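Presented as structure tokens, the chain that follows is alone, the form predicted on its own.
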Amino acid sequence: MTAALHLAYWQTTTIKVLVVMGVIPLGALVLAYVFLLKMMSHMQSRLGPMEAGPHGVLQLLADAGKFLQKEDVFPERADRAVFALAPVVVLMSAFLLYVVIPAGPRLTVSNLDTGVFFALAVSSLSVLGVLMAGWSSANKYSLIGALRAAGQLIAYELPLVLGVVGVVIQAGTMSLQGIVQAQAHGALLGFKTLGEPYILPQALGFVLFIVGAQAELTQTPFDMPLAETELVAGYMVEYTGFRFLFFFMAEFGTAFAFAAIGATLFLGGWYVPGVHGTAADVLGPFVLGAKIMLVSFFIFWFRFTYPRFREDQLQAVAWKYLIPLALVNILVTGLLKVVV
């Protein structure tokens, strides 16, 4: 598309950056409103916020305005430079995830051959920002929350990565665009016209991905780093104003990105049977958006259903159950790939 318009490299790069910068807050708003405000409230037999806009649709914008008006406070003993930079590092990790997510045959910021590796690598950068926030706040609750987050992300990064390996083996590529094409050209029950979404042969991998993503997002039942009843607000306890808003935006922007990656890996991403070329570029973002909402439903349903784990339970689930299951999934996938 950009080639047809004869745009210069700097122009195409600027457009891509602006699109990503718009998708992050938009995706965060959509997920927070649909699931955090409305789905959770209806699951608990209540209405949720209803005053700001029709059916409370402007509530999050009102909250954002409130945070932007608050004073930017630094703790007296904080390392000011590191304290200020921490939420930016976390938010940048979320931005980088969108670089390789395809929304159509030609709608991607960068179609890397190692797209899966890139996405999983940059998702780990957020732990650096979390550690920076916990250490620089000069607060024991912040530091404990940051250390919990580091231990949790290290433990659950393994089942997340290993769960995706099965998809990579089956597709034979690490390119997210290539994985979409592999599903599009697969045969479901002998019918090639329908493609083959990998959620069917890789159902275990999908479960591992959802659980790992839930832990990466530090959402219930994996919210030990933010445990209000124990740590007040964990590594974010000293943050206010727009810096706290950055953490909030990064959490839901990352959730949107993980849902997009899950939809791409297991549900065929932007692909629609029988739609190709320019039509796929037009319909692709809407199809991917619908699949993102479906994957997000599972992520937030999980969040609203289970109570918080103890720290020992959290580590035991990862090391005793999820990682062995992921290794079994890789072994079975590899055997079937060779035999079939």
Contents of the next structure:
Amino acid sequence: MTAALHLAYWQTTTIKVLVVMGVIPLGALVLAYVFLLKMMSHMQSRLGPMEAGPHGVLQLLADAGKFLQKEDVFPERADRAVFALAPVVVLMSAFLLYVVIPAGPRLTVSNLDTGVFFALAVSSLSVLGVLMAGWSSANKYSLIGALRAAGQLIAYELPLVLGVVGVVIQAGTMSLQGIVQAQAHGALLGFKTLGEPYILPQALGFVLFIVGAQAELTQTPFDMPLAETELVAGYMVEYTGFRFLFFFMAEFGTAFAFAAIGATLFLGGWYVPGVHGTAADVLGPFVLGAKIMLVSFFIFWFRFTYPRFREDQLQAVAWKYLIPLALVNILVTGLLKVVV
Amino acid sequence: MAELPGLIKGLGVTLRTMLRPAVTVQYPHEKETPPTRSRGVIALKEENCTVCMLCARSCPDWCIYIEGHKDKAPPRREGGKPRTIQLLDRFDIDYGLCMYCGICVEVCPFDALFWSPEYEYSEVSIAELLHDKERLGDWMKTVPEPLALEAGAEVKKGAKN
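Write the structure block of the form predicted in complex with its partner chain for the protein whose form predicted on its own appears above.
Next comes the full complex, and the chain you just saw is listed first.
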């Protein structure tokens, strides 16, 4: 974009900020509507919202309007400043994830050399927001939910990161743009035309990534921090109105971002065989969008199928199975990289 | 890892359910026909009622209000005594209280109460749920014909069919 149009720095920056700020609510809306409202309903043999717009497409806008009208309630003994800041921190974590996701050869907010590292580091920022929310609410359910979230997110950060390391080793770069290029120019078993989407050689890494992402998003079967049957809504108990809306938007915005990272790392991102140059810039966002929907489908399919883990089962899955598997994956990938 | 086949089976179940049409009926737009003998609303056939009060007394919720008076009717035979009959002044059922047990319908010895499958009579005000005898009489139009007797069943004396 910058090379072709010669825009000033402030102009490109403004455009980037506006695009990212548009992408979060849009992505959250699309995911929440397509998967939360519609796919889940049909998986439970019902229709979901049908009245607001055709097939209920406007339902979420109606809900958002409702949330905005609500009173902004602070619990009496809450730590007001921290309480008010927590949803912003969580949303900011989702916001920052979009910085490194490339949507085309030149369509990227910032092509960091350590893109993967940045994305994973920033995604764990939301734990901080969750802990802030749980602590400042002055509510025991909130606090238990927040501590569970902290324990869970730390446990599942490891398989997530270690699962991604395999991709990084194979691509030889941590830049997301570089990983897309590596997949585009790779040759799977000497077959060059289709590139090499890493979901095939790194299938185990993909599974680890999906499971880890599921836990990072605190979605069922890893939703102990929310556990509505025991903790009501965990760290979100005391939040109402637009602050709750922030959490909701961050949840689906982060899901969208994680799906985008998954699509970039394992499905070739914006790359589609046979499209290069400016055409890839135009087509890239749509290709990436389609791949995001595919990854999201898997994430939400698991979410709507499985019941919640017990706390000890949750930790056992991470430490006993996922992390050893991830280490084996790294070892094998490293060996093959050196040998082949 | 022994749980893995079950986990995959679960994914199959949700996927298959998703691809099947939903069972939901979009109520105000499309309606299901209630099954025969549904307990929708109770209808009153006023000319059969003798104000015997059995229904009101058997009602567990005390939701039936009956008032009546005695009156003289012309004798059946020439030169006989005038008969004493009971006339209905008030017959109300409070559907705000009714629990649709149907005891009143069963207990009525003169076939004055019937079940109708009609169920759309919700009101904005709870007082409107008290149906008077005119309204209960109107429900008679919605009462279905009784089901045909089984082959070989004993036909009651004086029955029309």
